[in-house]
Amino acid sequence: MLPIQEIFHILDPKESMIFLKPIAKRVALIGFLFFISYTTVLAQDGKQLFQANCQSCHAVDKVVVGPALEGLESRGPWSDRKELYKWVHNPPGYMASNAYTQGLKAQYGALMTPFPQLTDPQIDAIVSYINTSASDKAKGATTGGEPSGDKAAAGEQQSGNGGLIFGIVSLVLAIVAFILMQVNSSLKKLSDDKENIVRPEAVPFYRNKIYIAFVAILLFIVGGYFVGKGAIGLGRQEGYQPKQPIYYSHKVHAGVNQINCLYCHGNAWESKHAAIPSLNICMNCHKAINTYEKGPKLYDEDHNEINGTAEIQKLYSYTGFKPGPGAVWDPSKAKPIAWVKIHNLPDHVYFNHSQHVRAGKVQCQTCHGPIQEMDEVRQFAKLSMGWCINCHRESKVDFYNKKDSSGNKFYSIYEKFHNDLKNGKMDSVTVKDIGGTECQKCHY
C-alpha cells in the first residue's frame, strides 16, 4: 500500500481535491442515517415498549390488574395479529362487537387503555418480547431454576451495549470527518502551490471564526438542552427510593399475602390523601405474627439480607408492645414512626385519591406501578403535568348507562354525551371530555 504522501504526488492535486471534497459530507450523512436507523431499532425494543405501556397493568406470567400475557396468541381472536392491532388501538370500539373481550371486562372489571400511538411493528415487538420471556422462563423451569446471576448480568450488559456502540461509532465518524476536512485543506493548498496561486497563510483552527462560531453554537445547543432538561425535572423524583425506619415489604404484604391496598390505606377510598396507616392497623396482624420464617428472603437495594423478625421487633418498640406469654401492651410507651414520604406533588397541585380510586375506579398500579412486587417502595411514575394530562386524555370514565342504570350516576347529568353515544358520534367518554384537562381542575 502506498503512503499518503506518494498518492498525493501521483494524483493531480486539483483532481484529488475534487474527488475527496464531498467525502466529509458523505461521512456526516452516513452518521445521520446511522442515527436514524439506530433510533428506529431502539423504538422496536419490545422490552422497553412493554415496560413503558403494559407493565403497570400486565405481567408475562401472572395476573396484575389485567390477565397474564403469556401465550396470548393462543387465546381468543389474538391468533390473528390484525385483530390484536385493532384491540390495542381501540379497545372500546373493538369490544362492542367481540364477545371474548366483553368477557375479559366482566372478569377483570376494567377496560384496557387505548394505545393508538403504538404502530403495528411496535406491537409486534411487544408480542415478541412476551413470547421470548415466556420461553426463557420455561427453559429456566426445565433446567431447574432461574437464570444464574452471571447470565442475568450478561443480559443486562448486552441490552445496554447498543448505546455504547452508537456513541463509539459516532465519535469515530466525527474524527474521520475532521481528518478528511484537513486532507481537503491540504490538497487545496497543494493545488494552489502548483498553479502558483498566492494565498494568505491559513488561519489556525483555534482562531478560525467559522470553527469558533460552530463550537459556540454547539455548546449553546448542548448546554441549553441540559439546562432545559434540568429545569423541567426540578422537583420530580421518579425512581426515588429512600430508606425507611422499618423495612416494610409490599411484596410480602400485598403480593405474597394478598392484603388489599385499602386495608392499610383506607383513606384513599374516601378522602384526598391515602394516608399512612396507624400502628393499630399493623398490630391487628402482628400481635399474633411476631417472627418472619416462611416468607421469601428479604434484601435491600444493596443486596444485604434483611432479618424480618428483627424488623417486627422494631415495630413492637414503636408500639410499646412486648410479645410472648403474658404479652403487655403499654400505649404510653408508643411513639410515631418517622416514615419518609416518597410521592410528593407541588403545593399548587390538587390531587384527590377518592376521586380517582372510588369514582374513577383507577387501579393503584396505574400511578404507583407494580407495588405488589416491590420490597422497598420507589416512585414509579413521573407524576408530571404531562403524564397526568395524557392519562386524562386516554382514560375512560365510568359513564352512566341509562338502559341498565350501571356506571356512576353523577354522569347522568351529561345529556349531550348521552345523545352523542346514542347517535354513534362517540364510542366512549374520556376524562378530558368532562373537563379533566381544564387548569382549575387540578390547580388552586
Ligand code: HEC
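Moving from the form predicted on its own to the form predicted in complex with ligand HEC:
The following holds one chain only.
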C-alpha cells in the first residue's frame, strides 16, 4: 500500500475518501475559495490606495470635498469601467466633453486632481474597496451598528495582513488535502475494481463526521477572529458626527472667516486638553454679529437648510443676551451648553495636546482632518493604538542641533543620539527612538 494511503487509512478510508465525490463539486469549491481570497486581497490593496490618494477629498458615505463614492457604478457613465479609468487619469480632460462631470464640478466647486500614475487594476481595487465598505456599512446599519465607518486600525492592518497570509496558507493546505484525498480515492477505486471488491454505498458528505468536524472547527476559528476584532473595536468611533445643541460651523469660523484654531482651543498649546471654548469667547464677536448673512448656505446631515441667524439666537438664549438697541446681558439667565464630546480615548490612555502641538509641531489637521472644511465636526482618525504607534514610528522629533542651537533644547541631553548623528550612524531621531512606543508612555 502507498504511504499516502496509509495516512488516510487512519482516518477511515470508507468515510473520508469519498466525500464530495464528483470532481465538479471540488473544483467549484476551490474556485469559490479562490474568489473569496482574491476579492479580499483586492479590497485590502484598495483600502490603502483609497486612503493614500482619495481620502483627502472623498469618503464612501459622506460628501467631503468631492461626492460620496458609495454606489458609484450606478451613477453617470461609471458603469463602464473604461470611462472611470479615463476620469481618474485626467478629470479636466474628461470633463471638457462630458456634461455629467461638468454638473458635478458646478455642484462641488473644486476640481478633482488627476491620477495618471494609477493603473487600471489599482482603480479596480479602489472601486472594490468602496463597494465592500459600502456593503459592510449597510450590514452595520441593519444590525443597529453605529456609523463608525471602517474600523480596522492601521495597527490591525498588520495583523490583517498576517490574517491574510494565514488564510492563503490554509487555503493552499486545504487544496493539497483535497487533491491527495482525490488521488487516494481514485487509487482505492481502481484497486477495488481490480480485485472485484464491492464496497457499501458511500456516506453522503453531509453525514461524514470528518467533514462536519472540519466545518465546525473552521466556523470556530473564523467566529473567534471576528469576535476578537469586534471586541478590540468596541468604543472606537471613527466618523462619529453627533448633532450639537447649536449648529456651530467650523467651516464658517475656521474656514471662511479664518479664525485661528488656537483662538478658541488655546489650551491645546499649553495643556493636555484642547478644551471647548467658553461662551464668553463666542460673545467677543457675537455681541456684534447677530445675523448670519455673508457665509455660504448651511445644511444638516439630511440636507435640510439651516438658518444661521436662528442658531446665533440660540447662542443668545444660552448666554442670557438680548441683542439690538439697548442690548441687555443678564448672566443670571445664562446656562451652559452641553456640547456632545466627539473624541474620546479610553481612560487607560494618556494623550497630551501640548506635547504634540507645541513640542512635536504636529498640525491639528494631521489628527483631526480638514476641520476648517467641516460644518459639523466628524471624528477623522481611528484613535486606535496602531494609529498612535504608526505615527511615532515615522515622525521625526524636532531634535536639538548643537551646531546652530536650533531645535528643541530638551533633546540636548540625549548624548548617544548626538554622537550617532555625528558619526553618521543615524540621520534623524524618530519619536520611537525617544521611547514613543514604550507602553508606560501612553498607558497609566
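Residue numbers count along the first chain shown, from 1. In this text, all values refer to a predicted model and were calculated from it rather than measured experimentally. We call the rigid core the largest set of C-alpha positions that still match within 1.5 Å between the two forms.
The Cα shift for Ser74 between the two forms, taken after rigid core superposition, is 2 angstroms or larger. Thr113 shows a C-alpha shift of 2 Å or greater between the two forms [criterion: core-superposed Cα displacement of 2 Å]. Once the rigid core is used as the reference frame, the Cα position of Phe50 differs between the two forms by 2 Å or more. Aligning the rigid core leaves the CA of Gly103 displaced by 38.5 Å between the two forms.
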